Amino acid sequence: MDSSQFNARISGFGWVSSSGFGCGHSSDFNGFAAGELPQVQRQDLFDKPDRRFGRMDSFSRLGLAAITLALRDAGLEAWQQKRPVALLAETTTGCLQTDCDYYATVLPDQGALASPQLFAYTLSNTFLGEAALRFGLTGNCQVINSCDATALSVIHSALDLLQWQESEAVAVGFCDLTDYGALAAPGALFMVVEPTEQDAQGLILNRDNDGQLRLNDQPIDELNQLLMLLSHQYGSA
């Protein structure tokens, strides 16, 4: 991986946790903790009726909600022409529960009653495709199941796409229905990152020549440090 000096700005931030959901610049963010996730409804995100949202499994709703809030926070929700914006997500358990639910419909009657609705959500990247269609995004869409203990691989991948000019922005984040994922709690968090100059204002994510990440000059060696800095930034928003 080319880890030469690079700077990006976090222009948007969306999250769903056991304490609620919101956009970074308009809602308090207190990190992630054990507990039951809120039941995100269509009217919480979109004004118009939406049958596709109603058919989604819980994992896809969770991820789509956080992406929507992040894009809204970054001013990228509304669109008229397609944009080269990428979507990257890390998950540990993904849509495993949906896979199990679907398989339960396959077993009886030699699969005659297999659910086509559940089948549509038996891939962990389905919600990224849904987000791309909704918001006119044409960049790379990828879900990463990472063994990186620091949970920063997906952040580096997002910076690579920007540095190599493969995308003009990346919505990158984490999504899990269980506490086994990088967030160590059920929830989803997505950030919109865009290339910027070193002396830019706002939340500046920097990667130096040695691959060290920093947020506003504060070193980041694992995801928990990034969450703490974001919580400090947005906790009094």
The other form holds:
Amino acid sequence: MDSSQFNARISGFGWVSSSGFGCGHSSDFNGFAAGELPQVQRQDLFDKPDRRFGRMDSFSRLGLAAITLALRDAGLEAWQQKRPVALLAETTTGCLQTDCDYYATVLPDQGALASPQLFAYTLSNTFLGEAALRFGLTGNCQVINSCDATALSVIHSALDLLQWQESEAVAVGFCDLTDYGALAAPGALFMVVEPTEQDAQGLILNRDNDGQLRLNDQPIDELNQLLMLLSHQYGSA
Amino acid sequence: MRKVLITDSALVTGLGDDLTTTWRRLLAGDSAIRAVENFDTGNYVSSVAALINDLPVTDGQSRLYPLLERLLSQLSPLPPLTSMPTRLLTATTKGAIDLLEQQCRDQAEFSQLLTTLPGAMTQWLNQRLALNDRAQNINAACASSTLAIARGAAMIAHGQAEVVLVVCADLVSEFVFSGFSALQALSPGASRPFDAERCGLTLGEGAAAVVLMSEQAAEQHQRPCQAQLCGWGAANDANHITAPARDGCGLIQAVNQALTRAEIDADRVDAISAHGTGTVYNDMMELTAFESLFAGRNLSISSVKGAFGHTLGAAGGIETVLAIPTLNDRLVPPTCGFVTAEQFADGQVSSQPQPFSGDMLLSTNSGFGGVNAALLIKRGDNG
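Switching forms now, from the form predicted on its own to the form predicted in complex with the partner chain, please provide the structure.
Zooming out: every chain and molecule, the one shown earlier first.
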């Protein structure tokens, strides 16, 4: 990869895994493992009633929960004016279960009872739109399905957006209801990344001239290494 | 930033299996919209769509791959591998959705459904073209391919790639047809973008490919400049999941980003290829945004979706390929189905081809999730 040196700070991260959910800096993060995901409720995330949250499909709730926790951790949850923050998500199976659930409403009566509510969630990027409107985020919003064994492709895309000054901050992450995705387990992890100076404190993601990623000077060659470093720093295990 | 050139392109739409045929029929005012025969439409608000002719339907296979083969057959061989090999970006919202339908009917195991995912199309292309790339599929609803092209352009502009192939495709399926019908978003007849009496969209299927190159790579491999990508932008409305912001705020922001990146003022834009789905709210949002951006300019605006339907994730890619003859011929294609102008469309949208002067076309797309994307495309050497 030909990209010049760049530094970004992970100003917050949020996660939902089989062991629970939380904000990176204020709770134990122990990575991802097989198991059933917790049912994140509206009141776990938002103080005020939110009718839309209850109507969402499981994939969108999972992704929105992790984005909400990441923004909270980064101090970006509250807002008064819309902000040019981008949203990038890597997923493998995306809304496939929702697709099946929706098509199950089409089949019995040749479409007469097709659910418009479910159909709206048969795009994998819908949950990013949910996050955008809740938090006033007007940046580039897209879901990526990558053919990258390192699973770092989406992080490089986020750094590109920052380095090329296409966005001021990016909430970037991974979301899958199944174990076929980059996390190799059901769950979601989102991080808020922002440009920073090389000597900044905190969680610093560095990309050198050869495209090598480092987190606080530790080389990152695949997503699993990033997860291990995060859980080493913030986990209890 | 380095220049980004479109050096090769390919197209399959309901109007034709290549750019020449599609362009000729588009200018003639032909429509590919016809009765759907693949599935029973009796319970839906529409019975029409724009389908690709003669795609082989084999049991257990998707129509997506014959469509892609038909597309790839039009492309010149990609440049040989160099120190910076060809990158691959794809765009599809639902990939092999026809296969998913079949497997749902057959109550297949979940693991069997993985071959129907959008990423499976990317993997297939990666292998079929022997690219072995860290390829990505971009999924951003109806702006998917516009954003894939924007990303490819940025990769070249910033020196991260020399050659980027962008391939996009989406199929008409009962899955999507029933969904838009349930949302009351389908027009009972063929869609009528920007018409005062418009009442919804018509689905279409299609595919497109563009090869993006740096100026140096194009010179090295002796590839022509069919057009130049000068600017791109992306912004979210942050307003609603399935409806656009009525004031067009996201689209305005995306266009302004594209203008800034191209280092040009709005008065340098000479014509507009709009998203123009034919839904009441999308078209009004676009006209509102264009009025805000280009007040008093009376620019020619067109939508191709009245001719070969809304091709979803492929729409932006198809419209980018059509930008090439639009700029070469300096002729904005007719907006099929347009009769009576909506407010702000009067004198700008026409059911006839509209000549224009200049070299710069704005192409825009918007979609579910509040996404908006804009490309600024400049006439190439062949014009």
